[in-house]
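Single chain ahead, written as structure tokens, the form predicted alone.
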Amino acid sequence: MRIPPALIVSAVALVATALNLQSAEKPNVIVIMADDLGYGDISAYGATSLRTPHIDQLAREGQRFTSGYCSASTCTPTRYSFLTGTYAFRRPNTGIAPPNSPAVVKPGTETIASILGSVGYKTAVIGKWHLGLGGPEGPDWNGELKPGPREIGFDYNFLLPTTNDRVPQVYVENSRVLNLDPKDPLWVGNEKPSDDHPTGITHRDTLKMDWSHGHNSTIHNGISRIGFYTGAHAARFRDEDLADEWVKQSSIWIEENKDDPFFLFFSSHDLHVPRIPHERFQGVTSLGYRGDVIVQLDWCVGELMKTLKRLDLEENTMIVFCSDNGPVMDDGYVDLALENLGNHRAAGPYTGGKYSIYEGGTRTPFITWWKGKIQPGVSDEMVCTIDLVASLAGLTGAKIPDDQCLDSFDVMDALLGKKGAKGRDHLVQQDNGRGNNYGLRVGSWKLQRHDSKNARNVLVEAKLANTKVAQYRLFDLSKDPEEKNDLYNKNKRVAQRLTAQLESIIESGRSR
């Protein structure tokens, strides 16, 4: 009997998938995302100031990359591309998300945790968020909390809704608000809700640490923030218990998750302003509450490192430590960072930090490990939080449609640290979305485009500044990592080359 041919095609394609998803690794894997950590800030990267024993064992035993990258220098814009595997600058109006912001991460968008929970893993997020809750008309803060975590993908969230220095001060347990009192219900809103509305301005004297500028509304636990809210009491939190939070709640997570593999997202809210540490981290270095959280999330890891021990799942995990952009000193608050800075280099040799598209800005530390999988070394390839969608679904067999993740490209043997690996070879990173201003490196070299016409030249010795630049700049990092020797007049070739090759990713929709 004759067999038709589209009989034998399906039968071998079958048996290729098979062997595909044979083939394919599930590991266990951790993302642990700090805030506002600078390529200088740990001793694994050269600090000296203080030491970060855990991300340093994560370092010394895995692959740490000296070209690692986020690829925004504001933290919404970098969660959604590490989320979605597609540039932020694609997306309308995807800058610092405010207290009400609905969900930016629309259903019906495949997201790293979409599509690994489509090859059996179990998926959490738990952290800040900062990514925006509910429909178009914004968070519903005393209902349902959709769209959310849950809609793109994640089986659990246990979340700071937005961030630290914008209201509310409250947990949200995968759709509600946590511990809400119906009989106190939680108001959020951009204006006064009433005369005697005490505000860092009306109550400052009231203040445990001051505010430096724009963060003067709403006090709670001594501190004012960005926005008004009222009610919902029993619901906040001390800013001091976060960290102990967010490890309390993983190491339950994870053992609740242990005989499957699992995906989480630690989403640290360390160093991000308000810098309030817990007590017994207060005062441990010389550089102020902004040294005292780095010695904090690195007490973090740590902590995240005994469960992994203690379950017996070291050698099925895979680890992955990065920053949602670089570092900042003076960003609202009093607390010191600036004036104690002393000898440390919270960028290390770059120019820039936090809202600026140089190196600075989006360049951090990366670290990957997994034990007795991943061998000790540094690498000087490139990589990027946005690749974490597409490396993790080659490594589990997992398929991503054609019309999503449009700019994550497959970097996992970079990433797991193999001989001869390639890592990609070009990456655009951008400012907060406001300025349109963008940055692509090449190799070697590195062009800026500022359709703002400002550069946020944010030196992290001194305070934000704002100075006037040309819309193209183009500098040769080998020998000016710190971007100070503008080439684009003196190598009209490769300026040419580079200016048509960002405009083309930009316009073209996708790079992928």
Ligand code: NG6
The other form holds:
Amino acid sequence: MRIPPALIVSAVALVATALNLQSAEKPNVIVIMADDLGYGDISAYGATSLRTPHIDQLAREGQRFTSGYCSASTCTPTRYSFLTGTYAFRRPNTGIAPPNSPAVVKPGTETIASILGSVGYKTAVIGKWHLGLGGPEGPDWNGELKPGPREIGFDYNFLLPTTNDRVPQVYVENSRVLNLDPKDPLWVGNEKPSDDHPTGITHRDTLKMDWSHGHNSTIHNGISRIGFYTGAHAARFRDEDLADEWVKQSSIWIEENKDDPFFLFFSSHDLHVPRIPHERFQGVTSLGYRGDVIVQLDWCVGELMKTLKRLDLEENTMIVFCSDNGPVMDDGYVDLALENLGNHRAAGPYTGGKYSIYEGGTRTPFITWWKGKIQPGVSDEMVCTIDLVASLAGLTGAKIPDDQCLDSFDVMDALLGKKGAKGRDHLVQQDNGRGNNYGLRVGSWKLQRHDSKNARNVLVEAKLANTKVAQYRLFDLSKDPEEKNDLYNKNKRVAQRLTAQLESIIESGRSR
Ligand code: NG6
Ligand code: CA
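Beyond the form predicted alone, can we have the form predicted in complex with the named molecule?
Zooming out: every chain and molecule, the one shown earlier first.
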């Protein structure tokens, strides 16, 4: 009997689908995102001034990426892109979120949490949020903080609402400020609430850590912050206790959810300013508090791994360790990060850091670990936090609607360290906000596009020479990782190709 070719094709397709379904895997997933951690800040990436044994263990037993990126050189746009799989520059209001920011990710947007939730995952975010809370009017601090993580796919959240240098210093658990006494309501605003309200300016001599720029409004725990607040005294935390709290809450949540596949976004505040380690970590490095909070971060990683071991989840859990932007020394407080630096190179061999589109702004530590599944190794494949949603969807058999996650690529095979697996062939890097400055990496080529007139990464050498920065610059990272030797006019063919490619990625509204 002759079987019609069309039937053979459908039979093959059916078998392929069945195999695919069968091969869908649902490991637990923990994404540990550090804050402001640079490429060279941990010993697995070459730091010698401090040791990070737990993160190093992940690197030793898993894949350590040399071209692992976050998508922006500030926090909010990286986190926006990580959750939604869409470049932040495509959306308004995705720059650094202020204390009273409304929710940045609008309900109805698919996120890494909603996508994994659709295939049976329990999902949580514990730690720094910094993606706004509430509707267009901003957060209703004394009521329900909706929309928030729960309206975009997270089953549970335990949050620091913005950054700890922004007010208020309270935890939010599932849409409510934790331990808020209704008799002592929380007020948050941009202006001094009364003439005698103590601030970092009026009471500067009482501060336990001085500010250097900004950060001179309301004082809490001897530290003045960005923005003003009053009330909620019973709800306020100590800066020193944040890391312990994230670890404690994570351990409880993991234990409660260990029977389902789970996704935990462990969003550390270390090493963001104000860098105030717990007393037991103060002074453990020669680098000052900036180094001490790196060791504290490493301790958190160790504790999470202990929890996995205790609950016998090690072989069924994938960990991704990454950062939200590159390093910065003085980010507004006098914690002597620069003065104590010695020969520590926070961005490793790269130029720039936080706020910058140089490699140092977005190329960061990036490690994947899954006991028994990921073979140990070092990978030069290009991967980015923006790819985690498509990659995890691919792994778990979840579907992404065509109009969502517009810039996320499935690079799971590269993340798993499979032989011959490819990462991205191009990546757009952005600084803060929307349409300021971009980087485009394609292979070893790096294009810089400077659109912003007052770019924070205006080149030092241009400033000194009092010249303008060319809008476009081109570098060959294989020979010039520091992006010093501009080849834009020397290699016109590549320059034009990358210029057009970047333009097309921005204009077309999607790259997937
Ligand atoms: C800046 C702050 C900086 C930091 C940053 C956000 C000043 C002068 N600087 O505006 O201290 O908070 O915003 O950092 O206020 S991020 O990692 O969350 O993007
Ligand atoms: Ca950050």
